[in-house]
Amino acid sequence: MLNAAQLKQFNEQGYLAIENVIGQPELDAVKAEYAQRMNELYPQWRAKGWVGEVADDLPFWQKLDHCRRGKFDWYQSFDISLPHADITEETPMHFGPAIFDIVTNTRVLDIVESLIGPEITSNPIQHVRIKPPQREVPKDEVRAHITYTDWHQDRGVGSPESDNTDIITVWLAVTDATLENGCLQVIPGPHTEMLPHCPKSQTAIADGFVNPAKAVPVPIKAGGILLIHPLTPHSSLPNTTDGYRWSFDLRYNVTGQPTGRSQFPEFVARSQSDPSSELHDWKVWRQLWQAARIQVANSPHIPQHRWTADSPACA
């Protein structure tokens, strides 16, 4: 739980660093489930004549550097969500227990239960996040999970219907997070209101309403996480490594309220009135995911952002 202390900096800033939330044998699990994902994978993609042949005992960080200068699309078969558009049957997503014990961890659900409550959805607006060297980021690349975040605030990428939800960002460092290799940064609050975002590269805060010379950077260590008021604008530093940063964006939001994504899944991850309803099984989580791909991939297309270019911000 969050001392009284943490409880003022978040609602008097609009965020708020902890260290040491997740510990090293968890990360461990997760980093040993992606080698396996990516040893699953590489096979296939080899096969296909987009990356070369190597060694199967090839770390995780050299196959995917040999992905990356592949030039396909390496990054969504290890994403933790669905793409916005061009959904398939087939689109490819990553689920397994590893992450869904991050998900679901008890120290992650006590501090959010400090903020809202012990009525805890996992919220489906979620995504891992692996950035390569800034350098060798194509140029169209433009995806914030790959490239440099621009600035929004998390409020701004949900449905219309989840503006009154109460809903809270955990961003978990994989790997450190450094000024050098892309931390978050954030406009310090308190934050009342939804500034007008324009789809530019990406959903973006319209220019001129945030001021990046009061940018806080918020370098967290691997294991530590950055909880973010849903309205407090942030963006990432690009990486100017030779190495990666991996990071996930986890939200939870109060249980009966709107996601601001209703075609993707949710679930129950505490509940002090039903502990009955709380999902355990990693499995059934993966095959929510798997049911609302078939459905998204049959059904007209959802957009999944409200914002458009002829809005007078936008101009």
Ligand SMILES: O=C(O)CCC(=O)C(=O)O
Given for the second form:
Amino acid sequence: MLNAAQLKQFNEQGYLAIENVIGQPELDAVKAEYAQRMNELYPQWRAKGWVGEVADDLPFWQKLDHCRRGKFDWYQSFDISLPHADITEETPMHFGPAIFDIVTNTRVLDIVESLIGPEITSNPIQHVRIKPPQREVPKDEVRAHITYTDWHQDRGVGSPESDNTDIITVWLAVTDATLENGCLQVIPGPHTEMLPHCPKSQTAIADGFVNPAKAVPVPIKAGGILLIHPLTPHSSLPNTTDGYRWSFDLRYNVTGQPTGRSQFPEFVARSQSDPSSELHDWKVWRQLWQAARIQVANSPHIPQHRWTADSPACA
Ligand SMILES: O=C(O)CCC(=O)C(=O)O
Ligand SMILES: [Fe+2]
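Requested next: the structure of the form predicted in complex with the ligand (the form predicted alone having been shown above).
All chains and molecules follow, beginning with the one already shown.
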């Protein structure tokens, strides 16, 4: 639960950093789950000739180094979501017990409950971000899951039907996020308005609507979280180190409200009024996404945001 000072800070500034939310055992479980996922994927990529021969027990990060050199899309196989376009029935993704335990973690849900109440839906706008050293990111890589993130409000990346919902972003550092390796930065609030966004290389706030001189970087140690109000402009710095920056961003909204991405599955993470509606089985979570993938793969494309380049703010 958040205390009065934390609530005040969140309400006035539009963001709040909290250290030590997720414990080392839970972080280790996620790391082990990703290592196992890599160990399943690597031989498949090896068989396609995309990566070189390595020792089976090479650590996750070193295998990832090989994947990056292979210049194929290694990222999507690790994401806890589907991409914004070109989804097929084979598009890879990752849903496992360790990350489900984090999405439904009691301490996280207690914090979220302090902000949006006890009827909590896990919102499907969620990602893993695995950011390699920026100098090694291919120049044409624009995905903010891999490269630095341009200024945006999270409200701006959902569909308009979710404009008036109670939604909160929980950004979790799996590795320490530092000034050097690309932590987030925010424009402190309060913020009450949606700013115009433009389809630049990323969906980003139109030029002139954010003053970067007001940016406050928010380093977070592994296991800490950053809560972000949906109207708080934020971005991330480039990773100037030799290591990776790893985070998850999770979102929660009040159950029954539109998620902003209706083609992807939501689930009830906590319900005071109807505890039997809560999902506790990670395999069902995975099945929901597998079913959504088939559905989306066979449906007309749904744009993930509303912004067009021909609006006056983007001229
Ligand atoms: O991790 C990042 O670089 C960006 C994250 C972000 O924009 C978010 O979690 O809403
Ligand atoms: Fe964001």
